[in-house]
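Only one chain is shown below, in structure tokens, and it's the form predicted alone.
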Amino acid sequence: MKSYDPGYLEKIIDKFPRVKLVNLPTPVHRLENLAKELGLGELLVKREDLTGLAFGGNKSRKLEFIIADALSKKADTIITWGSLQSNWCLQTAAAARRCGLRPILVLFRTYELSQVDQGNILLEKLLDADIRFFEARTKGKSLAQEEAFRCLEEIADAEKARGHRPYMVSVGGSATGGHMEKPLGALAYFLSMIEVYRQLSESGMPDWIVVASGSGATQAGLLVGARALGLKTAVAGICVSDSREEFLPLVKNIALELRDMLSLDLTLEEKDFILYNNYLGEGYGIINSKITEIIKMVMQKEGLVLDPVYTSKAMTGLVDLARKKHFSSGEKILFLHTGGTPALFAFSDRLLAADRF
């Protein structure tokens, strides 16, 4: 297996434009508790929750890459799009006011949840960027990226008449599309990879890293940063919207751009791409009892919140696969937390109900 240095990548890196936007490293440590209960042998998490933009999570690594790319385009706007509790859209218009940018979020009602004032969306109003709300055709987020970049052109199209100067992006920065032409939000996290091989090379690097995957992107450059570091760590990515079957060409796709974008000598094969559709429940952003003791469970036993949309879920499969006894013994298990607690306080009245279901 090829590897690279870790050095010659991030000079690679280097010749893309970024902007500063996020405190690094982010720290990783023993969730020594959880390990106990769950019977493995070291179980750490690295605290991308802890980023520092707007309360923090994965996107804002994302953003340091997008929003210079927006910038060296001249843009003056930037369009996005999420569901109604978004992290990505709340990460973006805080990015992008930092940069003086005009945030415009297109929100669409892809679960039932009212549009409270609270929590992302609260954060978001605070921040005073221009919010759209429009209700899916189809629940879940799958909602076509089609249908959500017609409504951003439109958008975009009004703006541009108005004098202003948009950049389009996608959902979650991932998919390229609108006016990110490359997987600028995967070479973010394949800059990650290179950051938890410098913490943890010297201690031993993880046998698994778990991650949620709603997106893609952080999955698909934490694996290609693996691959690219001759690492054998398996990349696991729990679906958290679409089943595997939908979303893995996606997360494919997005893995095959960044490693050709970087002229990376890589051969990724069918095995590295893992992901699980076990833990979807009854769709995106649908609370119940599972996700709920989950969420109680981390708080109680390490004082680490987790998010009910998608750091939940990916925890909840982590839990589930130790118990199956699918980790060996005496392996490394790393969970990426990629934020997005905000939306926490926007579905109190189902998470304390949710003993009742």
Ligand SMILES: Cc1ncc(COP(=O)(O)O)c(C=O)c1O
The other form holds:
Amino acid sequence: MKSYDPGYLEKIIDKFPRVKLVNLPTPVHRLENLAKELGLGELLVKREDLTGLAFGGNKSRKLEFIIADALSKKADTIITWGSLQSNWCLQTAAAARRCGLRPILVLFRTYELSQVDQGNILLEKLLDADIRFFEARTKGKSLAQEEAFRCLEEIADAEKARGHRPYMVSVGGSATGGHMEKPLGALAYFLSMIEVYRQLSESGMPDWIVVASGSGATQAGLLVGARALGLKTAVAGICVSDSREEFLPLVKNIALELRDMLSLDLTLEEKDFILYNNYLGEGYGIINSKITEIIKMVMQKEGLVLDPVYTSKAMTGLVDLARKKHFSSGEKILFLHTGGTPALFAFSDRLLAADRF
Ligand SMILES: Cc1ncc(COP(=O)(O)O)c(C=O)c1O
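Pass me the form predicted together with the named molecule as well; I've looked at the form predicted alone already.
What follows is the whole complex; the chain from before opens it.
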């Protein structure tokens, strides 16, 4: 299989329109106390929660390409959807405001929360985003793309009638659809993999990258990036939205679209797509006492703040896999902290009384 020079790959990516939103490279550092607790040789974290835009997170990296695409299509409004405490929606609203676009956010109640004006929603209100709430038919799952786009299209038609030029993009900036015709979210994580390579290739690349996988592009981009660089690094996604069976085709599709968009001569094998299903708990956005324990343990051992919906479930997976000796001794593990921490505040009653739920 062919492998590519990182500089060559960066040059290809330079051709895509991009706005500057994030501070790069994000830091990588050791989690020594946690590594000791779990009996791991080396455990590192890449701090994508420190990208810098509106409390940071993986989505601001994707939005550098997505907002540039919206601007090149002469849009003046961006419309997207997410769940109640969607970090994607917050990041989109912040990026849109910074670049002079109007943000319209459709928030589906895919889980119940008592504190609505907290966390990401509070910040979206401070950004004066136009927020529309909708009831989701099924709880604990992400919304089907077709159902969400039907809703977005109605809003887009009304905006057009008022003289606006809307740009619609799917949840998480992952699946193509609406006005995003290319896998731009995954492109951002392809580039992030090159960043990891530049940071770690001298000291040794990780054997594993563990990451929360919610709408698919972060995992897909990292995986295609790793294989394009000729690395054996396993990119393990922890399912946080839907079951593996439902989710796997989406991740594969995004990865193949990205490979084809970049005209890479790569074969992605079935075994490359690693998705662990056991840490979803009772469903998307639903937390239990195990999740709370992990959040507390990581804070108390490392002072590292995880979020309740994504990174805490990904870390639950990492901890369980380590305790079950799934990683071979001496292997290097990189945990990708994808952000989302403002949601903690909206879950405060559940976090402080997790045993009751
Ligand atoms: C904080 C956070 N972490 C991880 C993810 C998962 O990333 P992706 O949607 O690219 O799978 C998301 C979004 O779904 C997120 O908001």
